[in-house]
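A lone chain, given as structure tokens: the form predicted on its own.
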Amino acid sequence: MTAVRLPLESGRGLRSAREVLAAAWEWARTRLFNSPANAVVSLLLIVLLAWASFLFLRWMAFEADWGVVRTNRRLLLVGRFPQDQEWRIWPVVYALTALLGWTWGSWGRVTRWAAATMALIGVLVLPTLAGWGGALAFLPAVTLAALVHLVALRLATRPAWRTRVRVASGVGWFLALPLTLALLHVRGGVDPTLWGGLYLNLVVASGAVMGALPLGIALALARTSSFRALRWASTVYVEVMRGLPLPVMLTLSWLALRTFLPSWGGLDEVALVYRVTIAFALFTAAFIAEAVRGGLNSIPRGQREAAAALGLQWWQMTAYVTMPQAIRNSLPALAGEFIGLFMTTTLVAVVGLTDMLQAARGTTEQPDFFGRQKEVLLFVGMLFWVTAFALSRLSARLERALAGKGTRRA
């Protein structure tokens, strides 16, 4: 048999850990110490941040007490949801979690470091706030996530399957909110005004998105067209809803839309959280059109001019040669919209709806708990920091992906 050296034994190992240490201190002299002044300064910060991380990680481990965020977790999470109902959000999870595994297989694969930091924030983070319990419970979901994206990665590596691969994901995100609602209203459904926390937040969000998105594409092609009422109409709206507070708008929604519905098929009756939805959906598309116009004027004039002389009709040209470069040209944008768009549910508190954040600030009025806003407000934090985080890797990927730079670790 042929005998296996380790890698200590012969100095591979070695010599790759002195080559990274190398690295990073021609780095940091590079970047950091390159002068008296800058040497200084990084020192000064170094120490600050260091100092900063451990009094922080010291409350975290030993001072916070965490009862607050595992007994109050199904608040935060699902608000007043009925217990007995919560079969109908179960579904949900494992959906949402298998298309973010499959989407992100089809355009690339995890990073190592998203790996370590989804497993860091598995392991230890999310036992520590929520319980070993709260942990467990989401694990199936995960477990199903990573290996729908397996499956993803390696039939995108294969030519014939790669766009069957992510037209399947985005087929997917199109039909979780109708799958979403259909569960919500089948057999009796459950009362809107009993939806809250977490799921609320995501639920106003997608619903937003689906709305805001192909309404922002109609008014920045209307803003761009030859046909002068169309573009001043659409100017006139968008300049008005980006003149116009969200609070307003949300308020509006809560006093004055339903006189503006139809009453037909019970419209004017919808619920608060569908009027909520559908003015977050009409707020967010004037800014969504101002992306894609911007997307649409970066496209050179040549290409229009080439489109027509082979014969192309608009909507053709529209279709396959401008709002292909459009999306791809405006795709940061859109995300930071998006990411946005979610952190600014939280002001559905405005008209009354429980979402997560009004949820924590009701759990520190229990007698218990009083005084533990800080950690409440921390586990708040780190969910809409990992939500807003996965969607911004993902617009990342999506982004090289269309820009035709393979799905290389940035």
Contents of the next structure:
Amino acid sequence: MTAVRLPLESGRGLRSAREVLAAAWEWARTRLFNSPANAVVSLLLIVLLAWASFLFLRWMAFEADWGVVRTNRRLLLVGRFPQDQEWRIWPVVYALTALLGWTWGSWGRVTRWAAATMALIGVLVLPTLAGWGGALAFLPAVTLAALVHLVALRLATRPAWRTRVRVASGVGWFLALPLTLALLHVRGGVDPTLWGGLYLNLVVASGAVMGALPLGIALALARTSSFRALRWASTVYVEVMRGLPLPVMLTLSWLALRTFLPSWGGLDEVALVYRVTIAFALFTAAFIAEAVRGGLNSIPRGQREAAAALGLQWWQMTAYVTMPQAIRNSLPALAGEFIGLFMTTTLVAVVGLTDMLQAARGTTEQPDFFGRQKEVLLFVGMLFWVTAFALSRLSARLERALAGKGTRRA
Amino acid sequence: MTALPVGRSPLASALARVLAWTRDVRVRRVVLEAVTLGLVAALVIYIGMRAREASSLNFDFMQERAGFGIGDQFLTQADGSSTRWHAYFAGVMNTLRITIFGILLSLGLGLGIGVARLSTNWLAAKLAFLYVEAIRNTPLLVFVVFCYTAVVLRLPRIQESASLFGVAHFSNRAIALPWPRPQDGAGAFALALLGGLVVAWGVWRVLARREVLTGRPSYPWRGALAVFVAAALVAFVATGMPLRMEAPEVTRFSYAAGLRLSPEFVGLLLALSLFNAAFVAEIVRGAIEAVPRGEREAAAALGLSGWQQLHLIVLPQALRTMLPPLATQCQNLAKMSSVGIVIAFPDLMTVGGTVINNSGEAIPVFVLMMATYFALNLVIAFLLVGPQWRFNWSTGRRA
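Switch from the form predicted on its own to the form predicted together with its partner chain and give that structure.
Let us now look at the entire complex, which starts with that chain.
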């Protein structure tokens, strides 16, 4: 950016409309019209932008009808989950929002820009489109998240507590999935074919993460191991998975995975949702393995040599020296994989499960809402966007907080 | 190791030797290596045996009659009575078609957006940033479903087909574009083009060599391009203009002549290209930013204009950095084109699924699909990263 000092930034306040205009012109001149070519490009873009905004606003004002979202809110969020079984879901919603608030607080404040974007879309736009009646049900959860966020933020300012607060957030995330699955199964449980909507996306994504992380770490260790058989097997596995399209893998889990599952304890009769989750886990593990391997490779030789000199066993060296650093180094890549995984769970459509996207497609077949694809898909897209955006900002914050911490230069 | 008492019995000494063995690092290594090898082999054998039980593991069933038609085909004519191989091949051609056009569109768009993100024009940079952020945090499948159901299928019905200057028609049945149709002599023209290409390559070599030897600018690329265009024009006229542009015509329920694209193809192509362009843009931006500032400053100090700095100094260096990740991204596009199954685009994934359903032979078809995607990945890697081996470009950057 050019370093022209603008009247707006001079800090003495503006005196007249004339000055405001002059400032605005100066701003536009330095950023949009600083050369003839740029002026042409700017004008073209302004015309294009104005035209697009006009079309969009006209559509919003006169054509869009968000009734399709309002009526099908429940379908989009939880699919055909039985209404009297909703007590299985609410604790998870509270736990997740609280965890999100806590994690965010423990790693520092949200930047103003990111917070504004998320608040605008997540707290204002989406509930407005989906109707405030249902959004109010989420108010206690959002309030809880905000409170927990402030508490964690406060606690994390004390150096003595900072680590404890952060560890607590990590432990919380690892307990979240077992809690979710337990709630879906205790006291009779709910038939897995009835799981659906956004909840299905979340369950499949978190289940796959829990399976893929240990497997991926094991694969990375195997690939850097000195045992040839392990190294080759891991290399072949990772390369096969990386060369394979995910939809093929999912179809495989649908039509052929049963063939390969052992029959002990009815394992080969496991529900489709679980088989798909296994496929996601097997697939994601390969990418996690690559990320962790990158982390392992970036550790200076001296670390291993020092560990060996101290007489540490291989597993001691891995657990206390190399793996913590490898995970920290590969955190950005891992976070990227997890966010990507959450978004690709929409591919469960390939095997005929009804996640949020497929539920949305179904709504436009209701006679009242023929041809309302734009509204409902825009809503679904925004919901995914807010979630993924929040996660990506969180990972960026994590990365900054961990940068340079505990790493030793070689 | 503990010292053993002197004068022990032969039995005790044998036992001690065995005990010492288990503590020998080299022996442990060999044993553990054998154990891991055994475990991996056992897993592979288990998978093989289960596959054997479930399937005959041969491809005989592929020679049987397919029994299903494929609506949208490219250069193939498979129908219900052709073999399953033929149907599968039609699917492969569809995957190739979507991949090639998707790669071309997303590379072009992504290059533009990536350069725009670094533009000094505030509006262009911000719009490009918004585009990338909006796309990267949204699932691909949402785009595919949106482009298909909310854009292409919402086009007017064919009876009210919208038209662009009367040469291109848009409706929810098909999109029809003008397309050159080969006439007599097209084969000769194609051969002549190939010949022109070879001659142009020769010209490029001679001029490039001269430039290196004499140090005088010889414009090898421009020279080669001029030779090729001239050769193409002469050949086109000489073979009696064997390509004629054909504008599509609206018939009662379809379009005649021209190029007809199915809604599934257009929806999928649109979504894949728009989606991948954001990732290409990030790769391009990263590669340009990775070129040391000094390079550009030095170019500016030598008096090169902005455009010259970009295309003579910055882009050639950025290209080396960006080719490998671009190849990966193109492979991703090829793989992700298989989501076309969700909107029933008959690519190799969809056709493969249908073959599994009506033959019951899941495992051989999966092996076939995997092999096809691997081959496709290899070809893409070779085409995009190949030049790097060919020209012996280094990807390493010296600070």
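Rigid core: the largest C-alpha set superposing within 1.5 Å between the two forms. Positions refer to the first chain, counted from 1. Just so we're clear, the structure is a prediction, and the values are computed from it rather than from any experiment.
For L194, the Cα coordinates differ by under 2 angstroms between these two forms after the core has been superposed.
The two forms, fitted on the rigid core, differ between these two forms by 2 Å or more at the CA of S42.
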